[in-house]
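Below you'll find only one chain, the form predicted on its own, shown as structure tokens.
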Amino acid sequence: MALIFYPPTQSDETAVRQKTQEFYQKWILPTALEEDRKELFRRDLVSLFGKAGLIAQAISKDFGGGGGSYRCHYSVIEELAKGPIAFSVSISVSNLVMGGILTFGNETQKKTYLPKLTAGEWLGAFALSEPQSGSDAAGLMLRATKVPGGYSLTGNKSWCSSGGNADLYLVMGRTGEHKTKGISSFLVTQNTQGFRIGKREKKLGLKSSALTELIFENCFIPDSQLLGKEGAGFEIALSQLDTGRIGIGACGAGIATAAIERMQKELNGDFGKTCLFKESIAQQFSEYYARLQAIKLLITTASELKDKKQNIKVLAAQIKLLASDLAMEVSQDLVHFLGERGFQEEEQVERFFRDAKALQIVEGTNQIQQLVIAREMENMV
């Protein structure tokens, strides 16, 4: 039996998720298992939810997209979440740089890429974190000369999600010294000479969406793909991770949701018949369900003052810090619960537990989140 949550969800809503399971069902599950052992990501399945028109819910129908709601688009990454989350992440980073062309790209930009983006024909990269930089972003160091006629950038981003996959990568560079003032935003495409992928790092979790080193060598980008003006790097870049906290948060409310779900079945079932401490695993899952209850109540909140364009900053750093912990809890408890199956690849729910962790780092540590509420408290004094 599937949890009930409030307040119910709307028309719209129901029916991207609804198609949204279906697609999942019948296209991620079944070969999800292999692919997190052999660290494969499925391309062809981007183009499939892109033609379905699940990829980019919030994106105007001028461009491709379902020209719907933040809610249907968070519905959208939560029920992907619900299994491998690795393709939920993918699809998330990919509308990052969607919205930064969206909100800061000239129409030529918005006509040639946005398309592509929202059918899945491309996959989009959102390339901020350096070695050196990557809690702190404004500390990038990956050197954008103007040259005539363009940009010439050289130097390294680390951990960029889809890195080898991505057709389109937003690259921040620094064209200034100022720290955050002296960073541009360059739509860069993967056949660009001078761009190469590095490193593929070996993970924990996430195993089948890559995470690379990006290379650049005097790599030369056209004035053309500069987004927006030289020096509004840095804003773009933040404008985008607001988003990409609640798409964090949403996928850990996936991951809750089908941990909590496992373990009821599994205490209705011959597991229950047979567990000494039905009772106190049933209390300690309801207060999970409690606290998954209130965290999709701060995403549909954030989700429509996001469509209103209203200041969502402080909500998105609550909801990615709420969920991604839940979404680790819940699934560490599940594992602990189920003894040696809990272990078990083949059960798929220790990867709940690796992916879940994965959580509490990207787009932010968690301890990110913890100091931008903190400071935002601070100016409330």
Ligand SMILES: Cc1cc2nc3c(=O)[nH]c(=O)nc-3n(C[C@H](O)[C@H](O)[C@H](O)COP(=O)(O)OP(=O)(O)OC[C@H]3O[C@@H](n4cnc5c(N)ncnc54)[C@H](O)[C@@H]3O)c2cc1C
Second form
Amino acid sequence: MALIFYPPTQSDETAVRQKTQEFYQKWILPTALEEDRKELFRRDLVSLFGKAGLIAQAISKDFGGGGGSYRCHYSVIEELAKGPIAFSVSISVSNLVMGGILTFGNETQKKTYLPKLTAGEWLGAFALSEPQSGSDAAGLMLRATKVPGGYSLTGNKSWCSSGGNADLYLVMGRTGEHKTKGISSFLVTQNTQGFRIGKREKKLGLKSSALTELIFENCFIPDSQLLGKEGAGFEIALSQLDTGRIGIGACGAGIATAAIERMQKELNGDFGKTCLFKESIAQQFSEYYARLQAIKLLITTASELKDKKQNIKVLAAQIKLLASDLAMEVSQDLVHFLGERGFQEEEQVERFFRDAKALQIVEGTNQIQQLVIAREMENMV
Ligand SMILES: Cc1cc2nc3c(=O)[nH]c(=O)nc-3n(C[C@H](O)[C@H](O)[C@H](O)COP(=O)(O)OP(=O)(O)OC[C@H]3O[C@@H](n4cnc5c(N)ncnc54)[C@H](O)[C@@H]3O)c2cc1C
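Return the structure block for the form predicted in complex with the named molecule; the form predicted on its own was the one displayed.
Whole complex next, starting from this chain.
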């Protein structure tokens, strides 16, 4: 039995969720433990997933996408996040690159890159963070100097998800001195001369997703690879982060759903027969279920607003904040209440806990989400 949520999903979303679950059960779950241990990313699954038409639900059919429904897109991300979330995060990040190209790209860029990305032939990565600028993203220093016919990029990016596995990188670089308007966005393909992958990070969770440094040394990027106008890079990055934060919220909802369902199964089974404080666990998890229901409604509302191209900045920050905190709390309690079994790798419970922590940090830490919300509140009252 699965948890029930309201309102019931519409038929297109139900079909997409079912297809994603089938894919997940067949291709991701059986080898999840091994891939997490070996820190392996199944790049081949991206193509397979693309062929099933599930990678780019929110992208127009003209470019091979599912037709533009964010409701369906976030459903895919949520379903994939019910196990190891590395694949889900990689698909979500690739969609940031697609969204950037769709909204700000010229026709040539759209025709060149979108069909490859929507088909899963290519994977996209998003390179904003630098060693000295994570939360203060506008403090980035990667230099993009104007040269005849293009730009020369020099500097380093850090913590790039899918680094080394991706084919196309959306890279934010400094073209001017103004803190935000001096940033431009570039589309960089993996084999570009002067661009290479640096150190791969060892990390707590999201083990099978590569997280790497990117190194640019006098890397020539032709004018044709500038995305949008010169100086519009920060706006492009932020617009995609709004989309991405709902995706991170959907990952949190996926983890929380899987963790609550697992606890309920345990309470219904042998664990529940002997557990002395079954009632208090059930009470705690009933509250998590209520919070999850509320978050899922927020994701549905935000998706529908995005489908209508409305501003979702505050809602995206709220969803990311609430969902990642919920995923962390639920998974921590699941590990705790299952005792030594919860702590064991084979039970595939401790991974929820390790992966959930990443959601509180990635795409702006939760303190940054609080700042985004607080700044908008200043203009409200
Ligand atoms: C799993 C994972 C995947 C990632 N993938 C990508 C990616 O694909 N592309 C990319 O560009 N980046 C990526 N990142 C980087 C991520 O965006 C940054 O880690 C994040 O923005 C935080 O930056 P930081 O690590 O430099 O922390 P810092 O900015 O140094 O922050 C340190 C601490 O200070 C707090 N803090 C900072 N400023 C404030 C403030 N004003 N008020 C209150 N508290 C504050 C933060 O909340 C945090 O707790 C990834 C990170 C992780 C963990």
